[in-house]
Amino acid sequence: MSWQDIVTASPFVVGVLTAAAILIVDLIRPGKTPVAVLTALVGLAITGLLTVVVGASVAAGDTPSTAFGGSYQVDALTTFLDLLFVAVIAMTILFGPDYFLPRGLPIAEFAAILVFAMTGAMLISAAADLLVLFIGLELMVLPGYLLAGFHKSDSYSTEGAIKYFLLGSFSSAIFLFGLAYVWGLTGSLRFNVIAEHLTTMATGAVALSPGLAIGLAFLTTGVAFKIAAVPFHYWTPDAYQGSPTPVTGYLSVLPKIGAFALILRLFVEALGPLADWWLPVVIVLATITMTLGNLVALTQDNVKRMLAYSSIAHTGYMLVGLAAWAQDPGVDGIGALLFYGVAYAFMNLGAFAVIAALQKRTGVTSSLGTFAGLGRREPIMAILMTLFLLSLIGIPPTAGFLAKAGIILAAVEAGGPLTILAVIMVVNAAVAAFYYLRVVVYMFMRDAPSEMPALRHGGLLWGGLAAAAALTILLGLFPTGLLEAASEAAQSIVGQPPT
């Protein structure tokens, strides 16, 4: 390990130091929420700044793009994803105190666990070999098990955490079996070497072994669990409903985007030559995931559970972008997927933050009845929730509209079976409008079952909601910069500019 290695990996290193600093500050000043939150936000700001600086330095050729013997890499995709991870964690920390303090739950531990999870996601985005990829995956998901059961006196939280842990552990083992098969049959852990070996197979120079097919099956199954694709989604509704609401918002965003980062590194960068093999599986997964997620969401009366199934449907939409690239590498399906991930992160976090705000008083559920009369009781909160729901539907001029449009256009441009998949996605988006708008109807056209006083919310919550709302609107009105960044990030792994 050299000094240059540390410089290249400095955003990851500072992320780890930030988590440690939060714990140390809490030991020195126990129970001081403002100090813990400030430490976390300052550390995240430094991490984000270093991410930009290192990314620009690598792009200019002043800093090596790889570290630790080539197992850690920095490219446009790494920079893009790391900035998104930092933003998601910062926003989640802002949403936490309003919910946790009335319940007597520790903010410092919450923030430290979140930052450790973020470092796992950052390691995935920078992985250049299978071993680092798996280590990053486990570093990302293990804190999620802790967070799901964070409210340990709540039986629902404990139940959701146990289900998440058991199924997550099985899926990690299955994924590891797949990695072992690929490693053994290609003779390397490095993505570029694996891709070269598989290229000779794809061209017919070397026979495609049954063992590699088994490895691909294991990998696909393991990844499908992590992104909650149907039929590997069973843990999602219970884990989301039982978890503390700020944790639910986090679980619906960062682990999902982190798992898609893993898909991009593994399936696009390493297993891209076998895209014809895994494309049919992705098409089937995308179809059943978006369809079943939306259909089951229609039947839900609990808004957290409804958004859990909605999150499953959004997984299906994002898989369409991956399928579009696999069908035609000249189509910018990966760029569309990355833009969708950013838009989804902010609008979904915002929606869960509103639910968390309404649950500031202990004992308040997330049923539809909780939202009745919210337009009169807390009009600003109702307007913000409406904005996030409209973006989740895909109504212009929100970010959600451009995100869905980008995925659909990429699928149409790719042609073939992707045209049918684009039609299915449009139909599903129309179906989803029903259950999202039902919440809006309750907020503005239903009377509250009893007199519920308006709540006073903290400045951190309002700041986080303002940031989520602003990004949801601005990315819809002025998407050019983010679209270019997403396209550049996609180009860094597919090796050719989009047409």
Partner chain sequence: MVMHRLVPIILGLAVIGVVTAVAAAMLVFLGQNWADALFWIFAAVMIGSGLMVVTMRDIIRCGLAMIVCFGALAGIYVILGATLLAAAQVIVYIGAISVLILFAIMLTQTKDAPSRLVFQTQAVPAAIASIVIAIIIALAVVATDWGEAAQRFRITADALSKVLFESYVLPFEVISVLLLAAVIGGVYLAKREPGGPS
Second form
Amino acid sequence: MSWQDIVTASPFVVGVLTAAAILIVDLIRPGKTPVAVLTALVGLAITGLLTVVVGASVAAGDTPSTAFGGSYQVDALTTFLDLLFVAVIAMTILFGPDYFLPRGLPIAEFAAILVFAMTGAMLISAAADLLVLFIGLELMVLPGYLLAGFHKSDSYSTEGAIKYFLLGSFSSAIFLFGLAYVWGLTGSLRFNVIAEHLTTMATGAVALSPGLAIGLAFLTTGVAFKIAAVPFHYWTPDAYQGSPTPVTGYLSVLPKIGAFALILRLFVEALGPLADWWLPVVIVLATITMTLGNLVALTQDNVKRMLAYSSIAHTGYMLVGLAAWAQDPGVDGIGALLFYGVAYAFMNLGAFAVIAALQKRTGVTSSLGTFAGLGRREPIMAILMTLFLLSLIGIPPTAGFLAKAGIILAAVEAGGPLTILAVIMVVNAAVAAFYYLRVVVYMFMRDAPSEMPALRHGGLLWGGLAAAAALTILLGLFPTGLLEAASEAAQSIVGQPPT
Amino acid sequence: MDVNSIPILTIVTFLPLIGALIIAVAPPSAARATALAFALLTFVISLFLLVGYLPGRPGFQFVETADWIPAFGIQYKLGADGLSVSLVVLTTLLSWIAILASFKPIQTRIKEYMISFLILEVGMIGVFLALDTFLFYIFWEIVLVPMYLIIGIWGGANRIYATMKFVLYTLVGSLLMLVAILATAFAYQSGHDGAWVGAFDFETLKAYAGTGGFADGLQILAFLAFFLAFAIKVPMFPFHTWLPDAHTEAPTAGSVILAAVLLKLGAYGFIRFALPLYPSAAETFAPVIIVLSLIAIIYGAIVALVQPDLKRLVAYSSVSHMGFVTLGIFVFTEQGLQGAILQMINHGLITGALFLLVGVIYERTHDRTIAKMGGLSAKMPVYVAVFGFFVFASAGLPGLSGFVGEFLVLVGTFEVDPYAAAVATFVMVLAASYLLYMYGRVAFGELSDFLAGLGDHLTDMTPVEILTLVPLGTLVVIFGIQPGLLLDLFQGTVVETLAVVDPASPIEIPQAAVIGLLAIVLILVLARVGWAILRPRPTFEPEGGAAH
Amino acid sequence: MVMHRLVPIILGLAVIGVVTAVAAAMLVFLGQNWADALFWIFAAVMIGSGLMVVTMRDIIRCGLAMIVCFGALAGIYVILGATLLAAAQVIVYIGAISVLILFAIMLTQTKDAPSRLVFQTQAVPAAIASIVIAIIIALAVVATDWGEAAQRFRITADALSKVLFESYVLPFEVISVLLLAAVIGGVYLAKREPGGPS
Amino acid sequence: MSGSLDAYLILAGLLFAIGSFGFLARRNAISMLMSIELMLNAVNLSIVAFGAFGTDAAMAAQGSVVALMVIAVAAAEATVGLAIVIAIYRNKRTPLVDEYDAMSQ
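The form predicted together with its partner chain is what I want next, because the block you gave corresponds to the form predicted alone; please supply it.
Whole complex next, starting from this chain.
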């Protein structure tokens, strides 16, 4: 370990230090929410800044792109994802206090655990090695289990947590089994060596050996659990519904995008040479994931649960981007996936934040009825929710629309079965409109059963919501910068310019 | 200052948005006036388009271009030809009329209503002006949301069902259209060494299509996707079922805009995009579309004949009238296309006016059941006169504008297939019968008990209501006498559009289908007439009170 | 209460030890070499105790069977030449994790703990699925040419530390972060709130 | 037998299958957790075996390192899992997972 290593990995290191700082500050000034939040935000700001600086420096060649003996790497993808992770965590911290304080839950622990999870995701995005990848994955998901049960006196919360934990650990074991076999066959944990090895294997006359097939199958299953692809999605609804709402928002975004980062690093970078073999699986997974997610979401009367199923559907859409790349490496499906990830992150976080805001009054459920008459009671909140929902449907000019268009374009470019997948996707998007708009119906077209006074929301919440809303609109209107960044990030692992 | 340097199209398109933003921050009491002011201002500026547009020049005018998403060659590109200009002016005209007409009926959430309406106007104008397929799609979808809200929030009792149906129908079609737009762009891009430049630019694509750039397979699939989107919007039979529900539940102004402008989006899409981009597919499908149009014409008229509800009657008559539009487009003759465009505008004026008139009576009675009406002429003479004028216009009375469009379509159709023209002609007569039947029921005879019970509430039209109808009526008369004013305006569009379609291969309409339709019409009409004579008179329970 | 449960277990362990020794001797007598004999015994103990973990009614006994299972696994590590790992296995697993689990079992064991229903309703399909998994893995393993080396490599602490501190210093450090996060969160969750449910 | 990679891998596969059976079939959250530990140990066994039969001494050492890390991860997982079990036990008074069905619709 040298100084140079630390410099290259400085965003990660500062992330860890931020988490530690929050805990220390909380030890010194216990229970002081503003102090904890401020510490967290400052730490995250430094992390984000360092991410940019290191990214630029690596791109310019001033800093080595790998560290720690080649197990850690920084490229455009790392920078892109890390910035997204920082933004997601910062927003989640903003949304927390309004929900947690009325319930007597501590903010400092919440923020610290969140930041730990973020460092896990950052490690995934920077992994160049299977072991680092696995440990990053665990560092990302373990805090997630804890956060799901953060409202520990609430039986829903702990129930969601135990289910999330058990299935998560189960899938980790499965995933690890696959890793072991890939390692055993290729003899290396480094992505580039594995890829080389597999390329010779794939181009050689030797067919997919049964051992590798098993490894691939276990890896795919493990990852499918992590991204909650159907039929490995059982844990999602309960975990999402049970968790405290700001945590639900977080769970629906960061671990999912983190798992996609893992897919990019593992399946695209390391196992890319086997793309022909895993492509059919991805196509099938994408199809059933989006279809089933949407169909079940249609039947839900609890908005949190509905959004949980809808997030499953969004996973399916993102998988289409992956499939497009696997089908035709000349297509920038990965770039489309990354763009979708960003758009999804902000619109979904925003939607959950609105639910969390409504639940500031303890005892308020997330059922559809909660939203009745919101348009009259809290018009701004209702309009923001509408915006996020429209973006989730994919109505222009929102980020969600361009994200969907990008994925569809990639699928159309890839051609073949992907064209059919694109059509399935748009039909799904239309079906999805029905359940998203139901919320709008309740907000604007139904009256509340009893007149409740409007809630007063904190400045942090408003700030976070404003940021999410602004990003949802601005990325829809001026997507060029993000598109280029996503495309550049994709190139850094795919290794060839998209046509 | 050079006139061409003013981005007039952008101003026209986004002026209502500025109004919406102002309303959003202004106190609610100012909402109505601000909305009307901005709608009027937009109308006035759009008139400059009419003045500034030079007919006879090929291509688009007032074109504005800016890069938007250069990575994919997506541009912000607006431009207008005669068709666009006339439809934009129709939109801006009806927008302020609709806003004025909603002053009284809309009493709740006025601010949100006016914002929705102005955003709706932005979307509609944008659709007519966009020259980038991606931008077109965006405006197309923007239209959806405010209309959804307008029906869903300020609509009638069954509004949520109607509005959901409206959205889902439209969305299914439009999303497939998105796939088609992207596929087309990609086909262009892969035909140009992977360069995205121009892949979404309408003019470039049209030129490329003209050289036979797009493969037949792509054309067929893309055309089908566009067709679905546009056919749902028009709406063509059998995609029309959302329309009566949406109309019935929408507030008056919503119905007006829906009928007058929204339906035109589909027809406009056919003329602007579907035909020039996929000419060979258009030819392939033309016979099917013609038959569907004939069915729509017949079906709409017959169903309208038996509607007990005034609004549903006008809604179904729209299906019939719009059938003439699609018929005119797809016979690929000059008169047909001219007639179709004329019919679009006339239908906008006349049906818009009819919905306004239904709204007037609904305001006073909170009921639209034809059977409860009768003898209005005694209490509301002005209303009955105005109503009569537009009913006659809608029925196609020569001398009023409704006649010219349908007549031209018939002439155009006759060139291709006399039988088809015969079917359509027959329906024109039928249309006259249902409209006149309805008019007679409502206007003449004894004052019905229901109306008598309303007493002094049944006042004649107010000056504001008359004001909303005067411009429409004037135009109906002008275009009825001088259709050339309009025809000159979009002569260029007609010629350019038809130039794309190969004239060497005339459209073959399946004769069996046409004759079969003719037979069905006759049978159905006889059956309906018989039923109308024989059936027991329906009795209507008083429902009482407003639906909303 | 704990003690009188432990006594038979300790007795059981003693019996297992004796049986193991006898079995090893017999296997060697039957012509196996010592390494093979030990492998067979450890494998048998590991699988047997593993099965007990997942099938026995009394969850405390399951926990103890798990300790036996991990002990046998440590033995196999020794056969494989990974002595250091075997030591870690004993210390961390048997010493820490298993005790933690036993502790948790005792914390959450109610008097009327339903030992009536150990398995869920889908136990039979689960069993079938697991057997299928085992068969598939076995078939795949046999069918694959792993390209393994002829000789085996003994892992010295020296080589291990070299790998650990040269190539894998980052995961090593991160593990501590992971444990820190787990402990902080764990303590928070398990801590009884004043005034909360007891 | 102890000289063949296949034997160890099959053994590991068996233990893995046993673990997954336990996870799928047991009702008690702690039993499920123990089953997961079995699975992780099965994976560790394959890793060590792969290492021991690997291409060089470095790979053997690598196997041990990975296995060590997995043990540490398992410890962290157990900590978290048990903390959650204790928290839920406080709310629900039962460790049986299939009785946690408050949210099922």
